[in-house]
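Single chain ahead, written as structure tokens, the form predicted alone.
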Amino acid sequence: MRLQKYLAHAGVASRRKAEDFIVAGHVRVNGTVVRELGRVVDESDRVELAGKRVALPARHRYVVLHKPAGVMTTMRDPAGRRTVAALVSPGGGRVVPVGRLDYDTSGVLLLTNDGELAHVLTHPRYGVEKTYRAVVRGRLQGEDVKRFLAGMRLDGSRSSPAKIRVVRAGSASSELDITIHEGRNRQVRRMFDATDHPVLSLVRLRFGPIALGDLRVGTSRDATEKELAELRALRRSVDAEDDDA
């Protein structure tokens, strides 16, 4: 297994971040600093990151959380704000959030110790879809909807086209489902801001194969067998691509 892939499977970092650690000289294999990304290792090797041994987990854990608004999508916060770590049982092994949900956004969040899966779920190359239920101010017009479907300029570049479905339209507020496959900072809110329909509330309904369903706010569950099968299929696609590289 390639060293960056080993680190990702161990859950210490995404593969991209693991590559940065290796190139920077923070990784040792059997006591020797390794900077080559193609180095092959296995479980018999002693792999260390910043002086601490890194081992593959005995089993991967996949936790689905309904993150409330007003909670940080991190395991700890220097400012002392509440984090998702307080909402997930430590039993079964350490997990970390896959991607982020804004502080003021609620909805489905996956936490895992499977770094390789986290890589494929968050890397733009794989285009994993995320669906949100947004309540926005006012009623979107046809031209507004066309801007979502065509993509709009954010940070000086055009976003990828979004899918949008009107759930309820009213003069004071409207409710819509929007599906994107990018992960730009506060992207959904900024897209609605660009059409002069600011978001009043935002809930993520789906992240890849993981659906929020009727999971209560602030509670968590293990991923279902069906979800695990789809997650494993994503993992296999990455492994195959990596083996071909």
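Positions refer to the first chain, counted from 1. In this text the structure is predicted, and so the values were computed from the model without any measurement. So that the term is clear: the rigid core is the largest set of C-alpha atoms that superpose within 1.5 Å between two forms. What changes on going to the form predicted in complex with uracil:
In the core-superposed comparison between the two forms, the C-alpha atom of residue 216 has shifted by less than 2 angstroms. Residue 190: CA moves less than 2 Å between the two forms after rigid-core fitting. With the core superposed, residue 66 shows a C-alpha displacement below 2 Å between the two forms.
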Second form
Amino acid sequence: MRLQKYLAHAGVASRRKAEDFIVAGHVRVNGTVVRELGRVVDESDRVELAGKRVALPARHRYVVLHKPAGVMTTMRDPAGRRTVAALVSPGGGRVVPVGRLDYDTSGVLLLTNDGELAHVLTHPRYGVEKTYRAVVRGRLQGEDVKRFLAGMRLDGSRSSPAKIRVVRAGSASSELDITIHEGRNRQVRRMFDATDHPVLSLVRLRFGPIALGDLRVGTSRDATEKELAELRALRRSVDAEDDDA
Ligand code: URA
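The structure above corresponds to the form predicted alone; please provide the structure of the form predicted in complex with uracil.
Then the entire complex follows, led off by the chain already shown.
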């Protein structure tokens, strides 16, 4: 692309302003000042504005996978078990999972090469909500539900309150939707263990704005623009709170 377009694309100036910078001799390509506006450059060129490297934003990839149970949430397993890497097409750039689902848990898993967004989505302060459908042994009593709503002790510290909704209650097993915004290791399983209703199966239905919907198990899709806009908005809202403080 033309140099002025490159600079505008990189977000350092409008195209008009970039042209001014070029003509004024502030732009170097591969170490040499370039004053001609027609010069064509690409990612392999080193472009500098006033001595500072100007890079195009990385092309990010956001993949939503319906992880099956019996698959490791990692791109490589030294023990040779099945990993999510085998379920995501290698074209379009290397991605890594955002957070983790247990080996036995299925459901929605986001994978990306956008490290900054991945950090935000897994950091507890951003409180991304995750909803799971749990089939558990037995029928929960009112007291059990209250423990979820109040938060319960795990690892010697109190978990945040969870939202819980009974989908089906039976004496042998029950189905519940549970929403948490923490990401402690095996948190949902441990919460149900603590109430003596062990999890028989666990599916993540939602990760922030990304819903599992009818995505078939073992298949993936690109995140939609709407989902990505909501994920980014989440980061902006927390950052804005910081600015207000
Ligand atoms: N909580 C669990 O117990 N397991 C998961 O995979 C995710 C949350």
